[in-house]
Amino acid sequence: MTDMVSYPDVVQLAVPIFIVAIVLELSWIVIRQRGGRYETRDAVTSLIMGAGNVASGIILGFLAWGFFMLLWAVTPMDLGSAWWVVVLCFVLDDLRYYWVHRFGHRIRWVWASHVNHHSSQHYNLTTALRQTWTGTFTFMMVVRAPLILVGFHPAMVLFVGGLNLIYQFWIHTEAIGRMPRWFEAVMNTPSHHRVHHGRNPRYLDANYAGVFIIWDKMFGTFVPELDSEKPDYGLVRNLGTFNPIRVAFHEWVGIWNDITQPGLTMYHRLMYAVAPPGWSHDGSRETSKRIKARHLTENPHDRGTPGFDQAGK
């Protein structure tokens, strides 16, 4: 087994590039008067969330690393560290990211960690830095287990995960319209990811890809950005605050308040944690599926159009 494998911390190395890119985007918006919008309090909140994500990684990162090394110790597989192994690991880890991201929108326990990334009502490069502080508590690290068990070293898995995160930084912008058609067909782009951040009924639960948009096309979750419908960014119910503490923990508090309601069955309490966001035992709230259904009732002409073409199936 290859235990002494190391890779650079590419996310840390990319921080200066992130800063330069943010300055350039802001300058472009100010000079050209188009391509997005910045709000100081919103951008500062995103930066604080990014710093908190780094801090939580430093404090709690040993848990995931320890789990991964335990798996590495028991697996008989070792694919080595050749360049093609790294490339294969990158592609498979992006597939892993797709499913973790999809779980993050369909399982409330995971959404409680991911929701902060969608809490900004603006869409610019600082939004990419609005990352979770509580990812460890979702236990989504287990989705990386198959990669390690088939022979990818944990250090390699984390390395390609960092590359994935870096790629996703540049797609958080309105300053770039659409890329060449061949690129849009295969890769995740600003246009595709703007859809993912939209709270429009048409754009809910779409475009979970990290790097390769082909996963969404394979699994039926791809929705194109329409020129006729600009994404409305944020949450279905926006927070109305720039307090990073509330941004980071509000959904966890919501889960606790829901599962501790008096008079609920154990099934109801469990569902408040694992059902899709918006689920309620009495039907008083709306999941994304119900929001889409209500939209179609009010706008029947949208049935069969992108974002609603799977409605009722």
Second form
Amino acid sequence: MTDMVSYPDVVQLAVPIFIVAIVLELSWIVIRQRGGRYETRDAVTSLIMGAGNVASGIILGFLAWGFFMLLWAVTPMDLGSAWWVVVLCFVLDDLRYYWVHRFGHRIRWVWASHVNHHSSQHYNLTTALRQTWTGTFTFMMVVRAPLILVGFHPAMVLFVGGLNLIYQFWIHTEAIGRMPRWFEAVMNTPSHHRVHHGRNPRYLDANYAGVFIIWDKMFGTFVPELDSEKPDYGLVRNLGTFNPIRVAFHEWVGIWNDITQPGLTMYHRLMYAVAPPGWSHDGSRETSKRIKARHLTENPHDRGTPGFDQAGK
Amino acid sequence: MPLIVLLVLVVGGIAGIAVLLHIIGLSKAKVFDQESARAAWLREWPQAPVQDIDLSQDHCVALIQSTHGPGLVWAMGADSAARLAKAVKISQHERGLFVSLNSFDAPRIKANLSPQQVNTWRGVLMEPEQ
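Compare with the form predicted on its own: the form predicted in complex with its partner chain:
Let's see the whole complex now, leading with the same chain.
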């Protein structure tokens, strides 16, 4: 067993780079008068959410770490720490990220944590840092269990997860149009990820990739950015507050309010926690599927175009 | 990285970027005209067409009368938010009204209104649901 494996906390080390890159992007936008937008309160909220994410990792990280080390203690597998093992771990962890991210948009319990990343109406490098404070409570750490059970050391798994997060920083920008075609084909890029942050019916539930966009192409969730339809960033129902506490917890409060309504069956209460965002027991709200269907009713010519399949989903 | 260095970087970074953004004029609130208020409403409530719009004195808030009932559009920095106004609580301030939406993610809106608008908005927003 490889017990003494140590990797740097790359996310903490990247903090100075994040700050410099934000100043550079802002300078580019101000000087060139294009390539994105900044607004003070929005940016500050995003940055505070990022700081809170680091703090919650320091405070609650021991829970995930304890779980991972428990798995490491019981697994007979150990792949070691050769460079190719790290590379393999990075790729498989990116596949793990794809599914956790997809769950994050399709299961309200997980969305309650992830929603704050989408709560900015801007799309710039500060948006990348608008991260959750409540990820631990989604229990999505279990999706990392297979990696550890097949023999990747927990420290390596967290290391490549940090690299994944750092990769995703630079794609949160409008200052870059499109990358070379070969790069766009394989990697997640600003263009692909702008789609993911779009609230346009066409762009909902698309492009969950972290590093490699191939997962979306493999699993049928890829939607290209159309020159004819600029992404409209934010939530279907945008927040009316910049208060970081409210940003961090609003969907959890929403779940609580919904499941404690009087007169619901246990099934309804459960569905308010685990059904896709927008589900309601009386059909009074809209899921992404219904939003797309309504869009196609009003715009039938969009049927079969990217983001809308022939069946009207 | 030592925790104290991380703390200084994070606090200094946030404060520095905030000051920089404010100095270069990126703290201005969005102001609406009739058309942009209508667009901001329909962006969030496309299924509730607008029947009437009344802008606050500073044009940062708009009272919307829609087919689904009254609602509000207001500036969120350079952007906007919009909500149907159901079960709201209203209180007065020197220059208009506070509207509390009974919503954790959109708690309270401050609208600067003329005395006549105060009465009109109060009447529309407090009207019992049909």
